[in-house]
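In the form predicted on its own, a lone chain appears below as structure tokens.
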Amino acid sequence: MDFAPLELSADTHAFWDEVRAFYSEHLTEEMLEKEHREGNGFIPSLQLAMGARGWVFPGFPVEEGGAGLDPLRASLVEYEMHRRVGPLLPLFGPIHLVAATVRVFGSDELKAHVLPGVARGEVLMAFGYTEPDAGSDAAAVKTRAVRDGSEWVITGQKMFTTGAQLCQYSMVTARTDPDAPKHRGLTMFLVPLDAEGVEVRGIETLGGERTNFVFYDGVRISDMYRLGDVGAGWQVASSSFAVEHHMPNGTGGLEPIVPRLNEFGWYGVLGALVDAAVEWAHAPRSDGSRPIDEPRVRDRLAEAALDRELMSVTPGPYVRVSTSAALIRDAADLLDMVGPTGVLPRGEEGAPVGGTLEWIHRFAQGTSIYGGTTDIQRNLIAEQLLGLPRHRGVLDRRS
């Protein structure tokens, strides 16, 4: 492995500075207080500000609404926001989702409708898979979809739909034809959530992030809202999940144009762990007297921080299951270090570093669940990259 720096160019130094002073003007700590305070997942005027730039699909041709960066610098776009957001901000990863799966299996007429606004930072895009009887088996749905003319009427419930509060769009699997086996009788809409007929209510989280329950009831869209063919909709959703666990088949395309968003979420969350819990390692007490010059104190933090490092050069596939275990894990260790004060929450007196280590600690339980259990992610790894047989409990799949 080489550990030497990477070096940069004097130009790519200056684009890094351009980036830096960008987010210091449109990520203000004001910003992301508000942000702490109402757990949206989401701040509107920083993407209408990255869409004015292109920064929004930064790796996106200029003529399709992005800046046309070569791959470091979209990625030093990408990396400096998740290094000072951490948790914040999980809408970012489905609004590019949700917009890969439009411009690969969205009609012209779909793109050219969709497409420019999100590329401008006006429309925003959620998931809409998971149901009270549909999690990790996101077949299972029941939310219908009946085809009256060149129309469809959507009836059912969908649950954990981040940032629907917000988002114009949520791309919503439903069941449009009852009798055949579940996992053909699948499509996929990208659905208008000012329709008539959808109701958002909010679901409060351990993490502090706001999520939704969204009812659609008799909702009716035109058939141009579908995307891909009537019935393949687990093809649809397969393909997005794919990109969505890194898995390196069956991403029907869309791998190539969805930015490594999740690696730099998860890099940033681990990041604001450690960091904070090195400003705390490094203040001094009472006495005079520092953490950080307690050998024990410096392990730990060592610790963590390679599992952070580690975790940035992991595969794709095995990254989610590793870094949800280590932030897990290292939060809970770095929180018991700190002692009794470590779990005063934000805006309590005496919280150490504003109260993060209690925040990240509890964000970092339901890593273990978001996008489909690590449980799952491990059944995926098994079988399609070890080879190893299928698990005799899973569900078949070409039912």
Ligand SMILES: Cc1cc2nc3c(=O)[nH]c(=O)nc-3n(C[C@H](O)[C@H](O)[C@H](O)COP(=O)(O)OP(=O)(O)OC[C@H]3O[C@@H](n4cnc5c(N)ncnc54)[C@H](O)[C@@H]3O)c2cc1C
Second form
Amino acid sequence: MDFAPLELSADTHAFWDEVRAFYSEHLTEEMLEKEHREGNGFIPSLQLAMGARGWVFPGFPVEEGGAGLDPLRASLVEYEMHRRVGPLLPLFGPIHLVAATVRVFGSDELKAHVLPGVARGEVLMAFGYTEPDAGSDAAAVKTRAVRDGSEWVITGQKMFTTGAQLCQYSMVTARTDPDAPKHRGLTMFLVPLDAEGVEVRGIETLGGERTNFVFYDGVRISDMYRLGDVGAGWQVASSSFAVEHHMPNGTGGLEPIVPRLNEFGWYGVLGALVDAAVEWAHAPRSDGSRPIDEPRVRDRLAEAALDRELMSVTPGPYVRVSTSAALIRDAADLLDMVGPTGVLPRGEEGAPVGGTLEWIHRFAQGTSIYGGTTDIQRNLIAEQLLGLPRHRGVLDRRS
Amino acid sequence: MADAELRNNDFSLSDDQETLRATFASFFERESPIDRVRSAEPLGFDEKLWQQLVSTGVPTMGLPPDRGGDGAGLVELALVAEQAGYRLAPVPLVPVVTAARLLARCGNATTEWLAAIAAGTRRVALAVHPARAGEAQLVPGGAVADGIVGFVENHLVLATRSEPASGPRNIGSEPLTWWDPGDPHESLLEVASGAPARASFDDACREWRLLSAATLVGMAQAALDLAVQYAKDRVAFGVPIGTFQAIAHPLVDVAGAVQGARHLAWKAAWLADHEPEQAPAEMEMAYLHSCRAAQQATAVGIHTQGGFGFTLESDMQLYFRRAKSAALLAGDPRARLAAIADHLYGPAQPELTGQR
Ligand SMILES: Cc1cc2nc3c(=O)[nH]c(=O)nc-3n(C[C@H](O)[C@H](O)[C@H](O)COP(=O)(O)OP(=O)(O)OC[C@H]3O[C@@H](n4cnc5c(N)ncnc54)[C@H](O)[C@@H]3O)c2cc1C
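Take the protein just shown as the form predicted on its own and give its structure as the form predicted together with the ligand.
Below is the entire complex, every chain and molecule, led by the chain shown above.
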């Protein structure tokens, strides 16, 4: 057991300063403002600047496009970013997952073709699992891939391919054997989104993040873009979730902070929420009084601070479920605390703390849905950690 | 955003800690089976079990070596308390440990008492609210204590009563007693006074809450384990009820709450041992969350067992009742929110608010 402050060497301190200076230069207020308006999930210029330093995969060896940083420094790169962006740029973490999947399941040819560009920050990748009729039941995909010589022809429709408007690739599950049982007839492809027949159409969300429909109309791709064996798409998809717990970013002493942030930054969102509420509470009103001196305000801030601390110590699989619930609960409650001006969004005159609480209140609702809903995660925990007999939905996924 | 301080977040137990945990897990499993717990009701005390515990040295292991202890910290005490809670051991472990540690911090006047506690010939309990003559309070463990340590109008006293204590019936079958410092006493020994006395008393109460938090974690874990087992065994509509999400999902939420509670308690204990000035907010959080987690675990546990869970035959009720008493005796758990806010944001400045 050890909770002592990290002892950083002078070198590491200097590196940390370098990281801060980097973000001050490459992650400006204007960029964040634009991101607030557009919700792209990536800032291409930032990605390029990070790539130039090997910081897209900071812990990777230099030969693989990384920066060869020790786990602590690698974590600081991500930690500092998340401190600045809060819930913005949710796609920074997931790109590691796609890359990790390519590393494990892609052919050498595909890896050489794709990964260096990802490391340089030039190439962005998305997840294309979900379809209009295949969400939680992710194996129910209807998108077809039909072999034609050394190529595949992909036809179908994906939904919620977040980031597709900026990405060069989407990792797509497609049905290659319609006669096989539903989990056995799938194959995974890394589909280039500039291929002919791909159409990306935006979907706006309550939280302000942009996501997309992606239509594939007879899209021809080389067999090089296949990930894993034909018919093994479900295993590849499942592994990509398993890899999530072995992110290339090192852990080191920052373990509590950084891996959490990999989970779409939810833990960081809770922190941003509490910080905004505390800031609001300390600002004097026109009569000089401060909310922080009122019991109802103090109780609520303490509740939220407790949740924040609790989530920072809650282990592994549970934290996503409980953080999402805490976010939804605390965001609503802290917005109530603010009163009438809480209705004002960012950019509106008089919006408290730049509308942060109002925004996170909306944003929070999505955290129980994407990346597999919290209900699906509860099914998995019940079965795998509590040892309860399988629920039907889980049973289906394995059949 | 202020510069956050980066800390380690290492919850692994050392070999010694793991041995301690395992030793007391089997000690309480062996010595505090559920029928012994039941037969200790309603007082909630088993003298023989206490003497066995004394022979392990646990009641005084948290005293400094020069006061007859092993210098064990709150982390170690919390590990043992959790195991006691898991088996609902009918012994006043938390009251004695916290009161003895308080006495040990207050000079040499009570050396004889500490020796007697270590020998198992006397017990002390902590009155967890500031006391005043004419105001009786319920003292946890007091019904089986020879002395009560309390903070009475600016003085820390060790009170021994002329009448043998008797305990009121109570939801948790705890050995409680009413105590009023104005009642006749055999002796009222002042062990400290003024600001240092108050500070030591506040520390001791926080320790009481922290170790109670650890105890509550054990209770919550046991309630969860009972419920999960029941959900696997009990069949309805031809399938184990654990296949129903209405049963499974609340248990998952309980499991998350319990693991979080355990880690909060460990971290709070570690901070109290190593960086006491950083510890108070974490200790209050640990107590409040443990109260809630144990309440949730035992209520979900009853519901999971259906009608059986509501009968006195089910062991779940033993956990449910004790989870509530451990949460109530220090006062409304929600009152901890104010303390958390004080520690995190400084005291309120009502003069500013008064201008409104
Ligand atoms: C903002 C956003 C971004 C997203 N980004 C991506 C992305 O980049 N790539 C991608 O592939 N997908 C993405 N998704 C899709 C997301 O993963 C799905 O929305 C999610 O898995 C749920 O699927 P669904 O929407 O079809 O809901 P459904 O599966 O229809 O679920 C509806 C409700 O039923 C519940 N439910 C369903 N099955 C069960 C069960 N077995 N047990 C208990 N409850 C159940 C669900 O929990 C939910 O509450 C994104 C979604 C959003 C909102």
